[in-house]
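Given as structure tokens, the chain that follows is alone and in the form predicted alone.
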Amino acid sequence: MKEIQVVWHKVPDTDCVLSAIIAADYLEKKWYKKATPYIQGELNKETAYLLEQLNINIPETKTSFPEGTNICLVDHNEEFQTLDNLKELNVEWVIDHHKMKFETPTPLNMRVEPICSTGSILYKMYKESGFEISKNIAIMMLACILSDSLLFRSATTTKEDTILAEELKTISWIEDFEAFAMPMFNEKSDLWDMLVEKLIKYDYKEFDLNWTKVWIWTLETTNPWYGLGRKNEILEWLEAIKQKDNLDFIMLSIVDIIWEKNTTIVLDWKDTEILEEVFNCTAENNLADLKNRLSRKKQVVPDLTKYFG
């Protein structure tokens, strides 16, 4: 029996590790010797919190693997977003729940749905294989989804994704969903003490929109002062990382999980006028009122992608 590396995004959120983790579980139980997972940035707080609480190691950091290594990527597919050799690499599975933007030399194990989290994929796969989910992996599971949804607030909430959460109520013993998630929600959010080289990294994605190298950020808190309070030292380093990375377009929101609001910094003229034209709004001392978009993935690249298209 074969072995395999399971790797997430290079910026990690708590869906993506997490799968990762279930991820490496289902593919021990299901074909391979060995199924291993794979850190490749620091992780952020509200993720940090759930391992501690679940007492599961952080996973070693690598970003780069021996040619012909099997290769299973979760929560991502983009090659910007993973192993610097990946075209090195043998990837054998991919699962996720983003659109599409990848291509192999040969055919592989894909699972790819419109949920909102790549845990609630992997729980349909736990439960058309007939396998077993412990307690730890329906917690993980339910993490995910409740990360992910931001409580079952975004955009990218499906009603199937509800439906799994509450089957998931019985086998992780979590009946209270919102005293679950506020505590992980809390811990994301407390960024005073983060230097903002980092803060401005927490959660971030780099996009090739028709030749266009954009750079999207988002702090989803419940305290949005803790970034808006530092909005002077937020655009130093928005104006240094694009210039250094040579980027057409960079921009930071600030989701509020309580009052489901995005507020943008932009850093600007330029990048003011696209985003008053992609977004019908207006911007002022270098933020703008996004609205209820709380959904990068649903809300904000896709807007974004056709007007650069």
Second form
There are 2 protein chains.
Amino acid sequence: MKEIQVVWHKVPDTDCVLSAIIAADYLEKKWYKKATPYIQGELNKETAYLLEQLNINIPETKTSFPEGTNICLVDHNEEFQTLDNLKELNVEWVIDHHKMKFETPTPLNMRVEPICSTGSILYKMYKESGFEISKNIAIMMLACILSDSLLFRSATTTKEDTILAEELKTISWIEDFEAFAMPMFNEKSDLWDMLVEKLIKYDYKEFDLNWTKVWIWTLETTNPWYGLGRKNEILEWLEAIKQKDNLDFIMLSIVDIIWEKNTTIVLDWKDTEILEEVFNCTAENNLADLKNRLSRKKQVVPDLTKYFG
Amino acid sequence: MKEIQVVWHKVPDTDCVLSAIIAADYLEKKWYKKATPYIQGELNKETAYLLEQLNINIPETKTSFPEGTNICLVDHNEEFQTLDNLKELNVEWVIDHHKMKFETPTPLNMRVEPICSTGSILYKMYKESGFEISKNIAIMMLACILSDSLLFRSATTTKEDTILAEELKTISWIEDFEAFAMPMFNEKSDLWDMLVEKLIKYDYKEFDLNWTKVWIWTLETTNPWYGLGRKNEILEWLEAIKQKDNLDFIMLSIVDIIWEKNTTIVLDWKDTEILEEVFNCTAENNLADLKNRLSRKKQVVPDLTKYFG
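And the form predicted in complex with another copy of the chain, for comparison with the form predicted alone?
Whole complex next, starting from this chain.
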């Protein structure tokens, strides 16, 4: 019986953090002597709130492991989103629901499905293996689904996610999804006191689209004004980061999860031209209305991929 | 309800052909209106024998599909092993048990496990979904396991494969694995009357190891003399192919599945040097004893990957 380290990506959200904790439980039940979840980046407030509610300690932070360590990647698969020394490690498992850019020297376990949350996939894996699901694990699975689907509002939500969430009602003892999710979303929205430096590190994803280096931020919030009210501060930071990291394109979307609207901050004329062409919109004063594009994965990245492809 | 085309790789063996036929059945049960298996290369004699026994028509050959066609890749994932125009297609499913080198623009379904045969994975998927398994499908699953594991002799065989095969006894009505598999293996071994041109196209795999173009043939046979007796003819062909396709390294392993031995034909001094270093062996008269390395995937490719990596 061997050990495995379960890691999530560098900019963690609720689905990936809770999924890594669930996955560690699953892998120990399955065939590992010990499976331990690790952090790579700072938790957002929604996730921190949930861990506190569930009385779970924040896992240890690690960005690399000794050569040959067995690794399970959760909620991501692309190299630059993960551990610094991935090439030296032995990836035995990938559990994910994103597009693929992945390479290994040996066969491994991969479970990838185009559904809303990694938590949904894990719930299916428990059922398939006939594993018992504790109340706490069920709450975490439900939190993954509600967080990633923004209470079933996001375009990534599938019919299967809603069915799985309904099934989880009984095991989690949570009957009222709205009552459970709104405090989570409010925590996430509480960006007012956050320094812009921190805000900006909050939920970006880097994409390497056909040799083009693209960063896309998404701030999901019940109060978009927390972000929009600090547009100038944010623009300064975007400019500094774009130069420092030599990026080809950046955008920061502020997603209003109550009214289901995406307002995107765009930096310069070059990025504006790209944004307007890709999303068929008009930007004014560095702001563009991307309408109901709530899902970066499904409604933003594919169009940009096509453009840069 | 949409349609999907299920394809296997360019040099088909029993596991990939039967798995594609099984996968088409699974996907139709799952959520596709129509799922059709297609060939990309010529069947080997073992597979042709099994299809005849099972009274299944040989599927149509196709090496490309119209843009945007939904595709399921079975038993492979690397681009050069598959359809000519993969980049234009919509890969919705991958069911495989090999190392990974794969990229998509959008999320998809992937089911990858490091077990012996794709047929084993499919049997698990049927069980997980609660789908009924017909006698014919069970026989095909069993044939996949017995063929890819060389009757549980290959190093790729896992404990799980043997357990799954035992379970399949009841549904397939096949009690005696040896009696079922030996005629299959004998068919595969009947290479005597085969032209070398054909023999050579029989079961090679191309690998792109860190920009190095490597071709590895494996001829599994109950009578290695069929191949070894024509060494000079084979060498001529290897040389022609190496030049034509501008390869960096080639080797042809003749695997004796009764006595579990790998005798490898190597072409020139350059390849011999590499072979001797990688496998810690001595080649004489273009022949090297690679001992019990029955599995290309597990006992040949990883060492070469490390060397070229």
